[in-house]
Structures are given as structure tokens and as C-alpha cells.
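Just the one chain here, laid out as C-alpha cells, in the form predicted alone.
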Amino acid sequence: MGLNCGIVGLPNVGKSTIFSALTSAPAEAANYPFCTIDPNVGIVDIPDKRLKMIAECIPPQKLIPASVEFVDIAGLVRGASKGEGLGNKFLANIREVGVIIHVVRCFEDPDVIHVENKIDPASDIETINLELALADLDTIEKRLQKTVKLVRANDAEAKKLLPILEKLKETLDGGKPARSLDFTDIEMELVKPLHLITMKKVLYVCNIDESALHEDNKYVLMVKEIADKEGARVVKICGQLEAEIAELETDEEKEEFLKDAGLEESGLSHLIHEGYAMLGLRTYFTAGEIEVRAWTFKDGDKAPQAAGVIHTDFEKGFIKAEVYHCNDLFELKTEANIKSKGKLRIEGKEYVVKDGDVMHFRFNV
């Protein structure tokens, strides 16, 4: 699974506008379908107040945030699984991302055309989900043909896989995603090599106008009802507002803009955090006079693996790590105080790193 988020949706729902605001780098956005053909890729900084708070206690020469990759993928239309529009290209691109960010139009604007000539989030979601299910169904049917032959040849692995494929075929035939099935750990290992699109986690993004910033409109409520049934999460974003915020130069200006709009956090910031977490990514910090830096690691990683994010030599020659949590620093203000209060720990190779840890690695190459 890729450690990135793929932004998908029907043409003209605001994907490219949101992507441009995310990356502050223009993606082609126009009032006609398929203006995005090749996927745009952007590396997005993770907004993290803890970074600045650490720097207030340990003043560095520079701050370096963690980041995550977002991919703006071509708009999909009905019939994409059969090659309509840019279907095959779309499906190939989405297969490579880790999490699907599904942008749904939840605003009315006669000046922005809709590919289906109506504003209906439920229909839009159904169109995308059905095309993805049909693409996966094609994958399953091809694998079924091969697996049945292998079962006849008395292949042990094929015998384990066959009932899973049959269960998947029935589910996808009904237009439901593969993730709606409960798999055991063993079954999941057998399913992984199939690279099914509908196994991926989905975050629905309601692209709204400013009138729905503080109170959900009927379209947002529709999306939330669908998401609840799927066990998916929902984020509201006013793409046009976020585009205006992205044009501001300083953090102070952006904070003032949000305050005037009655918002504590931008929709994009919420989206970035949700995508990062859904990818199973977490953050630890290193802090010193040269830099305070946020590093990305996978949830469940042990200390040597986390060290390897900095450099492979750190993982190969890992000896131990000095660790404390950033919350202890915020309370006690200095590393000297942390040591005197017994909050600094020495951890070995089996230590499972926690989000918010501040770490100093000792290694020998």
C-alpha cells in the first residue's frame, strides 16, 4: 500500500481547487471535465503546533515539519470500469494510493457545470463506488478462473483462496466494497496481493460553500448518512475559501482570516491530519540547536525502525534511544528539568515508539 492519499471524485467537484490549496502549487482547474489527465503529486507539510512549542523550549536555527503525499487523480465518470472517459488511467492511478480522499460536491452554483447536470451527492458517491467495485470485480473474476484450475490440480494455497474469492465476488456483484467484509488475519494476507481498490480506506470530503461552514446543508447531511453506514469519516471543506487562505503569505494572516470566518482550524488542516492518521502514520521529534524536526513513522514501529527513518545506518547500528514525551517538555520547559524529574528514559530495541516522543538515538556503524 502506498503511503499517500489519492484525491478522487467526479469531474468538476473541486478536486484540483482543493489540491492547489493543499500544496499551494497550482493544479490545472477549469470549468470542464477531464482538465486533470496525468495525476498531480504534491508533498504537503503536516500542521503541528507541537513543533513550534518544542522550539520555544529548545530554540533551533530552523524548524522542519513532517509531510505527506497527496495525489490529484483525473475525474471519473460512469462507465470508467469499461474505459469511459479516462477510466483505465484513473483506475491504474488510484490502485497505487494508500487512502482514497473522495471529494463530493455539496454546493449549488449555476456557473459551475456538473457532469450529471444535477447536484446529488448520493448519486455521485454511488457512481464512483460502483465503478470501483466493477473494476475490482473484473480483477476477482480473472483470478477466480485461474484459482479454479489450480484447485483442480490440488494446489493447497488455491484451496484456501477460492472461498474468499467467491465471497468477494458476491459482495462486489452487489455493488458493495471489499472493505465491507470482515476478514481474518490469515484471509487478509491472501487478499493483499489482489490490490483491490475497494479495500482502501475512504475519507469523504464535502466541498461546500461558505453558507454551510457552521451548519451542515442537506447535501452534507446526505454524505454523512452514507459515511455512517460505511464506517467512513467525513471532513467539510470550502474549496474557494481554502484557495483564498492559501494565497496569504504569513501564518499570522491565515490565522486572522480563519478567526474572521469563525473557524479554529482550516478544513485543509483537518483533512491533512485525517489522511495522515488513516495511513497509519505518526510523528516523533528530534530537537537541538541546529533544528527541531518532525519525523514520520508507522504506527507500531519499534525504536530501530523509527531511527531508520533518519538514516539506514541509525537502524543497522542502533544501540539505544533517549526518550521523553513532548508533553513533559511543555510542562517542565527544559531537558535538564526532564532529566532531574526522572522523565528521560533509556529505551532499547523493543520499545514501541509513541506519537509525540522526542528521541535522541545512539548508534554504532
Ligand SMILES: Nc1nc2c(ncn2[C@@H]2O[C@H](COP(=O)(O)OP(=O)(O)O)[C@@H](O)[C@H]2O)c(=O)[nH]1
Second form
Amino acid sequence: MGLNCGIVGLPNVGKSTIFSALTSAPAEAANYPFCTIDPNVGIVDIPDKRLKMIAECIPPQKLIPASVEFVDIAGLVRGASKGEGLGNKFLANIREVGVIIHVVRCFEDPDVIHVENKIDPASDIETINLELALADLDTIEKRLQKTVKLVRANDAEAKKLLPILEKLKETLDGGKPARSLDFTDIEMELVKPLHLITMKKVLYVCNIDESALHEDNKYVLMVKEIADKEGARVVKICGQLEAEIAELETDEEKEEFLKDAGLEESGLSHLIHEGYAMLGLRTYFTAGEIEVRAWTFKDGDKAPQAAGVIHTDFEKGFIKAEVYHCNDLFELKTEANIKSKGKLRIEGKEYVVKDGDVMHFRFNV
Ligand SMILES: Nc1nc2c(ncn2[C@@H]2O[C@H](COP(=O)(O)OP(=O)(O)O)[C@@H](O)[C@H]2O)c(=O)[nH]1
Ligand SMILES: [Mg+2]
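Mind sharing the form predicted together with the ligand? What's above is the form predicted alone.
Complete assembly follows, chain above in first position.
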């Protein structure tokens, strides 16, 4: 399972519009080793105001943001789990992503055809979720057959797995996603290799028109009600507006455009941050005269793993890290002040890195 976000939804809800806006300023090639694997895969920079703020204190030649991968998965239709509309291929693509971004059409536009001829987010969501649940049910049923045989042959692993599969089958049969079940850590180890789609976290994205930017329309309210019940989060995006913003050249123009629309943050930026956080990703920084750079690590990583994101040698030969938090820098303005105020710490192998840490690693090769 990748550390990426897969965009799913019915055809014509605005998935590709949102994907193109996301990837209109693709991350620097140098920043990412596999930049153009596939036209449907985009590497998206993480907007982070802290980078610029760090650079104001420690002026570098270059600013390099962190990035995250988004995948535009072709539209799923009713019957996908039975192979309709290349269904199996799309479902396989969804199985590989880390989190699901479920785009729901919440705009009216007679010029844009709706595959089911009506704007009805509740029914759209149900259609997609049903296909995803059916795909998982198929996985579970195949697995159950094998497992029952193994249990008869007295296989110890299979005996542990069987009750879990039965619980999953019952849940999916009842129209609920696998993630609605509570598993112990031990059970989770058995569930993970099943690669169930409905175990993945979901973020609902309401594709709205401009009129719903400030006040939710009835479609958005429907999506929010469904998301609330599932404990999922919701982001509103105006696909058309984002496409226009994406065409602007400079950050200043983009900020001006947003201000005119009465917005603080673009919907896309909100979406990128939500996806990044749902993947369990966090950011630390390195800062020097050459570059100020954001690096991605997994929540809970200790200093050596976080150092390994820069280079495997940093992890293998890790000695210690010099660390301070970017908020201290924003307050004290210089690294000299950070040191004199005792805000610079020396941390060892057990240090759990925090979002916003500025790190300098010492290592041996
Ligand atoms: N009115 C309106 N049309 C949109 C919006 N977003 C996308 N569209 C249009 O809807 C159609 C389908 O969009 P597309 O992104 O290709 O949908 P996909 O099939 O989900 O990838 C295109 O003609 C878009 O221009 C929006 O926010 N408002
Ligand atoms: Mg598309």
C-alpha cells in the first residue's frame, strides 16, 4: 500500500479537473526520483507557509517543499465489482493507494452530464461505496473458502483468521465498510495482508460551484451528514475555480485571486493537507545557506528513520541530531539566539521527531 492518495468517484464528477489543478505546478523533478511514471500519477508540492518563514530567518539559495503523490483513478460505475467499465482494473488501482479521496458532484450544470441523470450525492456515494464493499466481499469469500479447508487440516494460522473473516463478511454484507470494525493489534496483523479497500480512510470532496463556497448547498449538507455518520472528513472544492487559480503564474496572483473570492486557503491546499495528514505524514525541516527544505516522515518516526529520508547513510551512521522547533526560530529570529536561549537540543536515537522540528544530523559513514 502506497503513501499516496487515490481520487475516486463516479464519471464526470470533476476528478480529473481537480487532479489537473493539483498537478498543474508539478513538483520539481529533482525533488522526486520517479516523476512521470504515469499520466494519472502526480507529485504534488505541500504548501507550507513555514518554509518561507524559515527562509526569512536563514536566507537560502533555494526553497524545497515536501511532496505527496495523488493518483487519478478512472471513474467507477455501478457494476464495477463485476467487471463493468474496466471495473477490475480500477479496483486494483484503488487497492494500491494509501487513502481514498472520494469526489462527489455537488454542483448543478445542465451542460455536464451526470451518469445517473440526477444530482444526488447520497445515491452517488452509495453507488461507489457499494462497489468497493462488493470488491472486498469478493476477496473475503475467496479467502474464506481457502481458510475453511485449512482449518479442517488443523492449520493454526487459519484458525485465527477464520473468525475475523466471518466478522468481515457479516459487516460487508450489512453494507458497512471494514474500517467500521474494531480490531486488536494482533487481529490487525492478519487483516492488513487482505488489502481491503474499505479498510482505507476516506476523505469526501464536494465539488461545488462558486455559490456554495461560503454557504453549503443542500448537496454539501447531504455529504456532510453521511461523512459524520462514518466519522469521515469533508473538504469543499470548486473544481472550476481551482482550475482557474492553477493557471495563474505567481503565488502573489494566486493569493490575490483567493482574497477576491473571500477565501483564506484554496480548497486544493486544504485537500493536500488533509490527504497528507490522513496518510500519517509529518514534516521536518533542514535549513542552511544552500537550501531550506521540508522533508516528510511518518508520525512516530524516531530521529534515525527521519534522517534516513534524506539518505540511507544518515540512518545507518546516525550519531545524534541537533534539533529546535521552527516556532522558536520564528520568535527568536536567528539560530544564534536559539542557541543562546538554550532552545537547541541534542537528541539521540530514541528521539521521536515532531512536526515542525528543524534538524541537523550528525552521522558516520
Ligand atoms: N460547472 C462545473 N463544471 C465542472 C466542475 N468541475 C468539473 N466540471 C466539468 O465537468 C466535466 C467532467 O469533469 P472531469 O474532471 O473530466 O470529471 P471526471 O470524469 O470525474 O474526471 C468537465 O466538462 C468539467 O469541465 C465544477 O466545479 N463546476
Ligand atoms: Mg477523469
